[in-house]
Amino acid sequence: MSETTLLQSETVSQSLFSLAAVSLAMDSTALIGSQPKLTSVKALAEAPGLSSLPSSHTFPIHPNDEQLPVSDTNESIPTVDFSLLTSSNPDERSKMIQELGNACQDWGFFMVTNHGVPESLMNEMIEACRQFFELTEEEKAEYEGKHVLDPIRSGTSFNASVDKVLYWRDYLKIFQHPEFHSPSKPPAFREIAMEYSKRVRQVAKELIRGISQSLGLEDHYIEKAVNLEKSLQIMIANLYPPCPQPELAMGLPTHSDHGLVTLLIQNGIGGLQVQHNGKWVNVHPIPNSFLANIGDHVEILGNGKYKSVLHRAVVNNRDVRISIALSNGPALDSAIAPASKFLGDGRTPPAYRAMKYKEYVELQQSNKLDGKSCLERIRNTRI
């Protein structure tokens, strides 16, 4: 066989391989026994010959989102100086609690600076998550969860069993508290995650105390009402690979977070957008800061005084984005309802009915991610 024929044969083989990879990606599933096995977005993005977005991942724009423009100004979200929030100087602390309350009421999102968590630890956590996503598909498959309350779940999209269109995102979700869990790979993950989640939990606890006071409640009110000692803390690591047609894809759709406070870090690549004053605002975190947002259960406890804010993740065609969110919520068996302070001795009806946190998490995580639809299900419509 001539050298030219050999080269042509290799080219044909490579082309067939590329077509097969893209075909697999287009189907998004490969059957293992009777169970569909989803192709990760990472594998899909790295498939040779992928130049356009598979139909399985082409995201239809929601009518309400389509009407909202992306802000063309560099609006900056509020900043909370954690060192002043925890200051022994009552005037400094009082001033920062007021600023925290304003941030919750006006934005629902804020940067947390001077928080005391070492930047080196934050970077190590991002690197450990990157190494997890670099594991083989078979290794990651060991951590496929069967139920939304499984303590370790690795997968793609949000809830692939109900998502009509798959999101351009792979994830790892791990319960960190009240019981600590960790994948066994990569080897350093466990030690880093344990220290990181513990440090972040302390930051979250102080923020929750500040939020409690800013609502006019005692500083420990929320802590006691939700049994924070047994709080559910979940680490959600997100991988958003480069996308061939980012304008047609979505990393995560418009949604609010369950829980009390979510604290997020990322690898320096943007992608988070927050809804504010009728526009989508691109968030550009300050280095060595946490991006914090209040969750649905702060809205419930305050009977709607503070609102959990809609946000989404968009993707790009150049860079891999990794974000790590630590969701800090009530204890799973705590039933969360509006604080009596906001009900005026029964004169003001509760805006939300009580529901156990476990049931709320199962409700949100078992359905498709759709705005604040989960919160709407427990809203008191008779008001």
Ligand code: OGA
Contents of the next structure:
Amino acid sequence: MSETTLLQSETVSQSLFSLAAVSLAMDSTALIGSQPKLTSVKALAEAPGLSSLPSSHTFPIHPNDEQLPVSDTNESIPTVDFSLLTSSNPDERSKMIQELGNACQDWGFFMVTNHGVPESLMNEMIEACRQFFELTEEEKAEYEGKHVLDPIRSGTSFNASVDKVLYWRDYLKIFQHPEFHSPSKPPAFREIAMEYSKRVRQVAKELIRGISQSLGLEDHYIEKAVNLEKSLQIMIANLYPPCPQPELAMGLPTHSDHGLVTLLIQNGIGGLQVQHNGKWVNVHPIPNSFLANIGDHVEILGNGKYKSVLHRAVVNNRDVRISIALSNGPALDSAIAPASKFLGDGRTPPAYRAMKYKEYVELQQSNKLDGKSCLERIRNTRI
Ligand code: OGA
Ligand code: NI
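Starting from the form predicted on its own, produce the coordinates for the form predicted together with this ligand.
Full assembly next; the chain just shown is listed first.
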């Protein structure tokens, strides 16, 4: 289906939905009330006597099409020492930029150590998210959100209106920059989240400068091209409760992230898998590090030199897993295209069409989460 048809059919179904809701009752509370409420997986997992996976969450044997083997080669996952990347010693810095470039080229994924964000703040952030998920279903429903660009959205699965089988995951998504938003409960959330988002943005900015330089661009090139001063930063908190039949369920399906750089932390429980050389690699992070991956917009800016990495989250039957991803992207109203350096003075056609980040995010968030299908839509096929 073409992009336009899809957007049109969405608009049509949205207006049909509102017509139906309006005919049910003539006020907006009915509009909210008429949407079917989905049970959180937290509530499902805690229901007494749950011994098998509900059919709503059961995948036909293999959740993903690509039947890749899973491996545990943790030792080869690249590490970026942030203190060297930001070192005043030019040799140390250029060596680390080289390593960052290799990590982006070979993996699209790396761990960041010595980043200066206090471990206590990281733990407090995880705790605050745990407390959010422990609010009552009614309290969480206040933050349900109606549109994918609403600044706070809480829910289950990825996009429950299009997911045929639901994912074993509850989420909270918050826009934290250029405007900072926060739920008002739990009480400590706002202050911790504000500090955490600021500190992570600082780390992301330095990584983006390093990535820019490693691509052979001026270190501020990406920053300027994406208007980083107004960058969209989204916190995505994920809750994966213990699952009675983890092999039949999926936490988050295979996808790439839409932004520039995502920085993820977790509560010490594994589940993230990264695709590398035709295998799924289980990630066991170094304590007190960030798991970083490059998103579609680094792939676009570099005209495909670095590829955004495919990853997914699997679930387990023992432990509650919480992960918090901070997506750091361009400004919503900036249109991003491959850097001219890669187009050889107009001799090489751009591999991707320019698109406003706002449209890109909307497209990714309002469809099924499906590998790199969003990036495919803007790939130039004429070359
Ligand atoms: C995400 C994501 C992975 C995880 O939120 O985009 O990829 O480990 N999460 O929860
Ligand atoms: Ni992701």
